[in-house]
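Next up: just one chain, as structure tokens, the form predicted on its own.
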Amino acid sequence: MIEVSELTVRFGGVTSLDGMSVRFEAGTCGLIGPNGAGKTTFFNVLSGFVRPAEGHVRAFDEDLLSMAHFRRARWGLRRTFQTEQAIESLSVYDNVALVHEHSKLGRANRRGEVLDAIEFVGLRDVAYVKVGTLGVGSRRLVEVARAVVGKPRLVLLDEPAAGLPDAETAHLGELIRRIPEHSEALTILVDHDMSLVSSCCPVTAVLDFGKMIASGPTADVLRNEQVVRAYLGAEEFQ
């Protein structure tokens, strides 16, 4: 469980997160909001890239914000980014192995665990192919494999389906739904594709201008009038 209390982030005169308070339970949770709402800033706080002005984050009964950012990967925090992080000149296997090296797990089971993550996303047949030769959809799957290797505790997915066609988005959605079962990790999904969020996330929270405006069962949240006005667009519900 992740419990966020009064989290505030300021960049100069801009308040990116304004007293954000929310609880994410086990499983896959959605986090949505318009561009600039503070979603990536929140992920950056959890990852240790941004230090908040105020607030607390407890992750599995541990004070996440007191943990040095370089220790969070060993603790079990994984994430994807809006821009791909895999190294194109390395193979799929080597890219996933690089992340495993930063986990708290030893070398003894590295090969098996790396191949397990690659097989989980469906890339076993291209495990030793250079990432730069793969299509966009497969490269996104490499990012997911990097996020689930090494027994993570918390997986943050930042718009993993952006720009993908429907068929590849559907396959990605199936994988996202299976992450908590596969790795026992709490997974938070940020995406603008409401069909993807609805299919993957039983519960969803909504940010708008850095404020948490709704959270709860996804179907109820997407019908919330404040959410419709702030993000989804009333015409979609007419």
Second form
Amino acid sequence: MIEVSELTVRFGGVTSLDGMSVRFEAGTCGLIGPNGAGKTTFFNVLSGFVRPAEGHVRAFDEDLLSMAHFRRARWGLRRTFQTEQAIESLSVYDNVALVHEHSKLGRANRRGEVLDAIEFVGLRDVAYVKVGTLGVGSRRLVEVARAVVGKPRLVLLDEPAAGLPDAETAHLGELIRRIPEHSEALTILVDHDMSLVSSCCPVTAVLDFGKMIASGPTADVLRNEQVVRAYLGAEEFQ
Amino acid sequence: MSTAELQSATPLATPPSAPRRVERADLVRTMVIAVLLVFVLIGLPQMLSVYYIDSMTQVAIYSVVALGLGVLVGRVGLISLGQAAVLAIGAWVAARLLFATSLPYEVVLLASGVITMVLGTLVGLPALRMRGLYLALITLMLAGAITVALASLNFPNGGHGFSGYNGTFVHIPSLRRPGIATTDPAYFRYSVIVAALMFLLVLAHVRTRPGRAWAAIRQSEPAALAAGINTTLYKLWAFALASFITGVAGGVLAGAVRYLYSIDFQTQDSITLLAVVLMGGAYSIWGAIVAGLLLQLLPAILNNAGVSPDWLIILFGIGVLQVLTTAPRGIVDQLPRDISRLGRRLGGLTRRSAASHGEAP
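Since we've got the form predicted on its own here, give me the form predicted together with its partner chain too.
Time for the whole complex; same chain goes first.
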């Protein structure tokens, strides 16, 4: 469970997050909103790359914001990036092992647990191939493997399907749906692909100009008047 | 076969063949390196004159210095223009210890490595806050400061006090060498063995946890942080490792030249060093050896032919330009690729001519 209260982030005169408050209980939750709504800023606050001006984040009854950024991975926070960041000069195995060896988990089961994560995303055949030689779809999967390896508590997926063809998005959707049973982590999915979000997330929250404008069961949220207006503009709605 | 046996047999069969193939390639590579090392240790000193043996000793020393810079530039993405100054610190510390104590040479090397590591890591402190051009500039200024400090301090030459300088450049005692390596060919072998150990030390880092962390930092610091990597720690670790091996190389240098003068350590040497490291190949361990050959053997050959080695700066300039435009991974990557391409082209030519001969009758 993660509880965000009154989170405010300012960059100079721009207020990216404006008193954002939300609760994500468990399973896979969606976070949507138009471009510039503050979704990635929210992820960057959770990762520790951005320091908020105000507000608190309690994750599993711990104060997330008081932790140093690199220690949050050790705590169990994982994330993927909008522009995929798999390490090109390392093999798929080393990419995933890299996360495992900086987590709380011991080295005794490292090999098994790393290969398990690689198996989970379906990259076992290329486990020892350098990431630099793989296509963008496989690289996205490497990032997902890095996010689920070991025992993550909170997984943040930032537009994991951006730039993927439909078939690969479908495969990715299937994986995201299986994350909670694989690792019991609370997963937050940010994406612009509404069919991906509604197929993966039972509940969804909506950000617009740094404010939460709706949250609840995904189907209800997507029908919400305010949400439709935020996405399509008032004119089209009428 | 019982079920238990079957179950225990299956996991052995399931892992993909990839890691085993990698292991075999590693074995072949290790054997090639071993044969090469034996040739360098036994064959080479017998084939070369003392002049070239001495310059090959320098190649061994500067390969280690290039390797240290290669770790920073190629592995972590930190440009340091202070490595020649770090080498000077290593040489100074070793010379001071060699005059002041009768410690075994290996202990002196280790001590100069450790002391240089501490000082070199301080040079690396600005790296925590900056990258690229500004880091290069700051490390260059620090190197300049070290050069100036060493010039006024002077290298130890058997005097007393902290500096160990006796105030004169004439009738000074030479630095001692290890008892097992007093002659030039023996000292060459000694240098190669020390260099090989330093290469192994770096390899042990690059292939394991720090190597993976450095690769992550080089590509993307946010991704490294998100993976739980303490980027501050690992950057300092890289500077510590580079400084340690450069300090050890300084210690070997002290025994190689036997007389050290501050005039031999110039700030701009660090720039030339970066140029040859880029030319050799900063991303490969072999690139460091190519860099050492470029930096020390090439001038020796030119000198022998009566050409001033100063011309090399022009060659290195062209070399860096060529590497940056056509072969970012350096000579060590480009040469084998070009040779195999040439081979294929020649092979294609002979096959084509053979085919046309076959058709003619």
